[in-house]
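One chain follows as structure tokens, the form predicted alone.
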Amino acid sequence: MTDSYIIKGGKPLKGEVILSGAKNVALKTIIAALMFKGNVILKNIPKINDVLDLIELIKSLGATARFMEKNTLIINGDSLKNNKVELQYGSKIRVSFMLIAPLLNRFGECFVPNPGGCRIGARPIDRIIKGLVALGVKINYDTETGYYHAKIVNKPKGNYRFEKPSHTGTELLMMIGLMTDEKVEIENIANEPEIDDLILYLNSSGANILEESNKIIVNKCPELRQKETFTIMSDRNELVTYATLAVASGGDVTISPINKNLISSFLKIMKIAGAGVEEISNYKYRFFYQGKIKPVNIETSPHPGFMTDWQPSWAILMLKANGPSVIHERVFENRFSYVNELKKFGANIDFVDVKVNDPDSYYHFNHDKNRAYQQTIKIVGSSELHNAVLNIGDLRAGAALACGALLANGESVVNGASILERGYEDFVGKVKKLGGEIKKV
């Protein structure tokens, strides 16, 4: 046995947590830093598998980046010498598809395959694709090798607004901008916390974005150059999986740091179904089990809504409520590769059918009146579970599973580790300061 985690549950786990950096920042950052003239170093970066599998694919191109600290990263793109991504690297994760800007940035042309990473959804890139077009990048897909082939010619300039906002949409566009002579100006932008933080990082360091209301304004710059140490935002998505573990396990949790701003409608859905949420500082609040949970139904949307990464854990909690519960999953179409692996556990769940009106625009991804989709699911809570045999499908799926399997009774076995630690740093070890019996094998 391989990749596997082995788990016995049934205990409530009680301590403190420290959150690491967020995946969904430090990704995106290093691979800003390839644009940067000089060191570029990053604080609070997490050593979780999609980092070190990121880290390899640069150094590949000719970058250099090693960890100083534990979670302190330098990292220098002048000696980029590459502009193909190999196959082997970028299919890993979705994110090596934002490559195509330090690669334009460089050598004027490049070749990226199609993104891999959880197949949570198609996650179709066209959105981005006549984004990069209407900036003024040329782009050809070749479907025998799987290739992206992008050249640009002229500086980018002019607009262009998202048909529906792409987080990873916005963030491209936004480095592609930085070469502009000019402006660029995206309009109908995803507006996720994690977006702020990159904007951040790279005014920081010599770039003029300016970001009003539904829009992001890239105007001319001089050459990037770090000024001082950046240190990125905390993993917020890392926090809702141990305060809805701490409650469903009946015990007590203590998470930071983390900004209220990133977690205020989690907050807000916590205390409607009756957990204990204490706010000892902006930074740190403390998550406990006070009585009886309350059923909640919830259903996914942008920031500053229920986020789609947090619904898998909110299934973990709802498992423990006294009734009937229904998740309504609106920004992914296959979001739900847990569901019958809970079943395993004895958990009374499963999808059912719930009409919408006019799906293209409730729904944040790609709707094809053709499909058939299952949106959403119901759970029935406060049913007996039991230890069983599991495998994870995608990484906050995984996370669930592993927390639903520190709830069951027994002794669980849960297949595909690497997977969780795409996003999650040392979770062995954080979930057993919190007196949960878990081990890697």
Ligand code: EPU
The other form holds:
Amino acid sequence: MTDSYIIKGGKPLKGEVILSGAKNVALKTIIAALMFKGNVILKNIPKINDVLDLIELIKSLGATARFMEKNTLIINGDSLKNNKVELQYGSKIRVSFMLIAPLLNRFGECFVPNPGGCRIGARPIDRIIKGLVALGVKINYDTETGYYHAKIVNKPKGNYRFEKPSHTGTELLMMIGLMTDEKVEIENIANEPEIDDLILYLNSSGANILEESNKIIVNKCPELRQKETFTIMSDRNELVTYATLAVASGGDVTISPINKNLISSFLKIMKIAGAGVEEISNYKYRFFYQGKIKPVNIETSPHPGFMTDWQPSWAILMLKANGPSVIHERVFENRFSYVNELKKFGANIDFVDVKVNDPDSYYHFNHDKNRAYQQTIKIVGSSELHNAVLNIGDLRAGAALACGALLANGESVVNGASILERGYEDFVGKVKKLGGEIKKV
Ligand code: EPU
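Now that the form predicted alone has been shown, please provide the structure of the form predicted together with the ligand.
Time for the whole complex; same chain goes first.
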């Protein structure tokens, strides 16, 4: 057996978690670093599989990158020499298509494969391609090779309005905007705080990016050069994983550092569910079991709503709730790979049909009226969970399955540890520190 966790569950988890840096900022700051002149030093970069794969990828393009200290990464893109992302690297990690920005910046032309990554839906990039074209990038897709060929003839300029927002789409078009000689405007943007952190990083290095309500304006910037090291924000998704696990296990866990604004919708719902939430300071929170957990229905939505990345962890908490609850997923169309797996623990969880009046506007993916979707699940809490053998389908589902095993009585096997470790740094070490019995085999 390889790539599995053996987990003995049933114990309340207690102690402290120090959060790692946010995966969804780390990846973008590394890619954007290739547009800078000179060295770029990034602190709080999590050593997770997605980051390690991206480092291998940028090295294959000629950049240099190495960890100076535990989580401090130094990158230099001056030596970029290839304008083609090889499939063996690109297919491993979805954000590889964002390399279009630094490669166009350096070479004016590049070849990037259709993105891989987590299987949480079809994940088309149609909106992003339209945006690139609107800003003046010429782009063609070769169905035989699976490659995009992008080219810049004139400097990007103009504006683009997303029909529906896209998180990485907003970031990629913003990076393309950095090449403008005039101005680029992007409207109906995603408002995730990870994007704000990326803007902070770019502006602290010479960019001139303004964020207005629902709009980003990228002004001409002569060059990007780091003036001081940049520390990326904490991972709010990691906080939610450990906070729900703490309460569901009947435990008591303190988590830091985190800015309250990043998790306010989560804190609100935790309190409604009757979880113990104590603000120890404005960057440190305690989550603890304080009696029966109440069932709370949620629907996912972009920031400032209840994030899609949090719903698998919410399902884990609701397994311990005192009654039935419903989760409605609005952002991705395949984010419930954990449902059939959790049933193996004896969990009372299943898909339900819920009629939506205007699915085109309600869902954030491109809804096809001729297709059948399973976007809603019902969980009836309070059932005793027993041990099982489970398979991880995607990153956040993986965390839910490992946490489910920590709640279940007996010894479980969770296969696919490397998928979970795409996004969670030292999962085994952090769980052990809370008293959880877990080992990787
Ligand atoms: N979409 C399209 N066409 C596009 C772009 C998006 O149909 O051109 C659809 C997507 O398929 C999805 C919805 O629009 O159904 C929203 O997608 P978005 O582009 O906003 O998501 P993303 O950029 O691919 C990022 C994070 C996700 C996170 C979402 C929502 C990264 C690398 N990924 O994905 O994180 O769930 O935003 O905030 O930043 C994770 O960390 O596990 C993860 C999946």
